[in-house]
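Just one chain is shown here, as C-alpha cells, and it is the form predicted on its own.
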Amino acid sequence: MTTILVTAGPTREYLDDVRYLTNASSGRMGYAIAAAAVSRGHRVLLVAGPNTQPTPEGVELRAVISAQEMHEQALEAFDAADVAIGVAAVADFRPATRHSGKMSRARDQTRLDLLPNPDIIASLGGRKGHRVVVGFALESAAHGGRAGLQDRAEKKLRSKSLDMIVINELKAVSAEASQLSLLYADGRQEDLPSMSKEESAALLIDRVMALLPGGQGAEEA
C-alpha cells in the first residue's frame, strides 16, 4: 500500500483574535485528490487548512489553521509517506505580531509588518530521498503570457526539488472545472483538457503513481 500525503485548503494567519489573512482557496482540488487516492486503495494523510469540504471516507485528516501548523504536521506526516502532493494555498506571509482581543480602529493608520512563512513543499522536496514530491503552482498569464507562466513554474520545479509541478491558472480558484498542465523534472510537459476537478484528480493520481520507483500502477490491493 502506498501512503500519500496531501496538503489542501488555505491557511489563516491571525492579526488578532478576530481578523486574519487568507485567500479564496476552497480546498476542493486537494480533497478531490485525496478521495481519488483512497478510492484506489492508497493510504491518504490529508493535512488541511480551514475549509468546508467533507472529508472523504477512509482519509486520515489532520486539520490545521496556520502555515506554521501545516508545516509541522506535513513534516511529521511525510515521515510515513511515499508520496507528497502539495495542493494547499499556503499564505506566503504572516503578521509579525498577533494582538490579543480585537484591535481598535480608532487610529487613522495602522502598519502591518509581515514575516515569511515556511515553504512547505520545498521543505518536503529537500528531504524526499527516493520519495515522490509534487507541487502546485497557481499562476497568472497576465505577466509574460503563457510562456512566462510556464517559466515561473519550471523555476519552482527546480528550486524546490520536485518530481512534478502542476500549473493551475488563477481562473480555477473556486471554479467547478480546471485545466491543468503537468511539468516533469525530466523535461516532459503534458497539457490536460478542461475537466472537473474530480476527473483531474483521478488522472493526476495515475500520473503520480507512475513516477514511483518501478512505475507502480494506479490500482493497488
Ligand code: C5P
The other form holds:
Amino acid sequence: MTTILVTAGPTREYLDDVRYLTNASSGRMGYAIAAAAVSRGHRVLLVAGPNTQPTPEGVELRAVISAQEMHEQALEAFDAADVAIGVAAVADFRPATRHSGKMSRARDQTRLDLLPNPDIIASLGGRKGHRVVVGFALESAAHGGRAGLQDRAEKKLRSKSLDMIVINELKAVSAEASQLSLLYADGRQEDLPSMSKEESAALLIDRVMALLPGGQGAEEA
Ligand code: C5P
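Having seen the form predicted on its own, I'd like the form predicted together with cytidine-5'-monophosphate (C5P) now, please.
What follows is the entire complex, opening with the chain shown before.
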C-alpha cells in the first residue's frame, strides 16, 4: 500500500491569544487530493491547518494551527510516507513574540517583528531518499506573464528538491474550478484542462503515482 502525506489549508500565526496572521486558503484542493488518493486505495496522512472542509472518510487527519506545528507533524508523518504532496498555504512569517491575553490598543509599539517560518516541503524534499515529493506553486501571471510564472515555478521545483511542481493560477484561491499545469523535474510539462478541483485532484494522483519506482502506484489504481 502506498502512503501519501498531504499538507493542506492555511496556517495561523498568533500575535496574541486572539489575533493571528493567515491567508485565504480554503483547504479544498488539498482535501480533494486526499479524497482522490484514499478512494484509489492509498493510505493518506493529512496534515491540515484550520479550515472547514469535511474530513474525507478513511483519511488520517492531523489537525494543526501554526507552520511550526505543521512542520513537526509533516516530518513525523514523512517517515511512514512514500509520497508527499505540499498543498498547504503556509504563512511565510510568524510574529517573533506571541503575547498572552489580548494586546491593548493603547500599546505604543506599532511595529510587528516577524521571523521566517520553515519551508516544510523543502525540508521534506531535502531528505526524500526514494520518496516522491510534489509541491504547488500558486502564481500570478501578472508579473512577467506566463513565461515569468513558469520560470518562478521551475526555480521552486529545483530549490525545494521536488519531483513535480503543480502550477495553479492565483485566481484558483477559494474558487470552484482549477487549471493545473504539471512541471516535472525531468523537464516534462503537462497542462491539464480547466476542471473541478475534485477532477484535477484525481488526475494529479494518477500522475504522481506514475512517478513511483516502476509506476507501482499506477498499477494499484
Ligand atoms: O515558495 P512558495 O510558498 O510559493 O512554494 C509553494 C510550495 O511550497 C507549496 O507546495 C507549499 O505547500 C510549500 N511551502 C511549504 N512551507 C512553506 C512555504 C511553502 O511547505 N513555508
